[in-house]
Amino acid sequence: MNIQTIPNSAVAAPRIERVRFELRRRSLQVERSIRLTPGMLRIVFSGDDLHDFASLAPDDHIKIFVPTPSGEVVPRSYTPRRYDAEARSLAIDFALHDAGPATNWAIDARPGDQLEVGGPKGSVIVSPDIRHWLLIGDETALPAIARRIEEVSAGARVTSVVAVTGPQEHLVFDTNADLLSLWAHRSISDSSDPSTLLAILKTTGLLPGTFVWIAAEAMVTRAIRSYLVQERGHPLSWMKASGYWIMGRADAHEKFE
């Protein structure tokens, strides 16, 4: 494949708007659960507390407060995958990549089970005028990537590059975008190894005015960000990168400025 890397210096930085919300907890109940793939479980919640819920960006985060066998309640961060204001329902997709309290709770959840959620505390809205997107991530980023693909304006060109354990974890996206969906296969034990994602990115073009969004294990995000900036010359003003999780640390994340 021909690699296309064009200087972005003449392209104005995208408009980014930050919106803050009042931070509050909501008490919800499980309506139903849907196994999307062997490693991805969707739980749909409902409740009157959702009457004023808002999520304006695909990569927003909410906290869910899950009980542990010891009786402790621990917070975990998740993406609001889909929200139906009229039905007052909220879908959250759980990547079943570990045996932590949130994963265990999601697997055992049944209709009528109660759960508290908090947030989001705000949204970072990237200009809707962007016509080219490169979305890079792993299982934990798939809910945000899928939501971006679904919500991007019609006719936009989107390339997604996602690391999963195999073809059984591929998702099909409902979108009006011109989508190229690429999958990198690696084991869960190699989740902090960026090599499979980098191998694909090295054969992927970067048009000027492409907004790059990266979210994965922190070491993977760092390596991909460095590659795109240092070797491909992509400007930081056209990029958002997050370490959605850190190997060996529960509910830890890393932001990259």
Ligand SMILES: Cc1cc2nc3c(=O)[nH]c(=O)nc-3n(C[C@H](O)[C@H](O)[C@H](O)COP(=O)(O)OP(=O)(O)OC[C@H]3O[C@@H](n4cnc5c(N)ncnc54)[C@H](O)[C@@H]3O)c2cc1C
Second form
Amino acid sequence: MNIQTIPNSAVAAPRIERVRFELRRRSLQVERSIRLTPGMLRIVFSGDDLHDFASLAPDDHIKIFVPTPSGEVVPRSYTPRRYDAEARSLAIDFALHDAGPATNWAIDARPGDQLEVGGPKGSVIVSPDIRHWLLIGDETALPAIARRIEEVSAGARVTSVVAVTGPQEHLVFDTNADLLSLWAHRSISDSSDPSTLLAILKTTGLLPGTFVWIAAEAMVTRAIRSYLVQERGHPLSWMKASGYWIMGRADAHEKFE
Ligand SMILES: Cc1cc2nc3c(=O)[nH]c(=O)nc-3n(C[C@H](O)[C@H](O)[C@H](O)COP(=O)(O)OP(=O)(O)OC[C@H]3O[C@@H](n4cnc5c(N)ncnc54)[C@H](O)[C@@H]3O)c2cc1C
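Now that we've seen the form predicted alone, could you pull up the form predicted together with the named molecule?
The next block holds the full complex; its first chain is the one shown before.
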């Protein structure tokens, strides 16, 4: 493989547009659930409240409101994986893990069940002119990564590097992009260990003008972001990094500016 580490400071920062939406709360009904893989459950929702739903960026998020065992209702962040305006349906993909009200709710969801959903309250739109993408993440980032891969313009070059528990979790993406899809394997208990992702990244080229998107457990995101900035010289203006969850803490996430 041809490894390139060319700092792309000579390339102008990409255009990034922020769009805000009026915050709306919607009541949705479960239409069906589909086991995409042993560890990934898709729930498809429908409802008239979706008539004016909008999600302009693949990494938008919505809040779902789910009950805890004590009866309290708590918010959790999820990616609107696929929205069909005509059918007024919305899919959310849940990465299943040991315990948590959102995961438990998704596992138990049956057709006709109701779910309250808020947002998205905004979208961060990265220029559609980007020709190279490097998308890095774990199971929780797969819905946003899959959306990006599906939505990039034809011919864009996309490399995805995703940590999952094994080949049974690999997804096949439907895309017009020139896609290289790489998978790192580790157990769920090792999901805050960045080493398998880093091992792949160390043999992955990084062309100037590549937009890097990272979302995973926060320690993993931090380690990968540091590696790409400090050792590969990738500019922060060409990167968006988020901790989508934090090991050992409920409803926790972290933004990296
Ligand atoms: C912007 C954004 C978009 C997101 N999109 C998605 C999405 O589309 N699909 C998705 O599955 N997740 C997504 N997530 C991550 C999701 O919000 C968290 O995993 C959330 O904590 C799950 O809620 P829970 O109620 O199941 O567990 P919580 O009650 O929040 O956590 C309970 C325990 O489980 C641990 N935990 C949480 N998530 C995981 C995990 N994935 N693996 C192992 N342990 C975990 C926590 O550290 C805690 O110890 C997104 C997060 C953000 C910030």
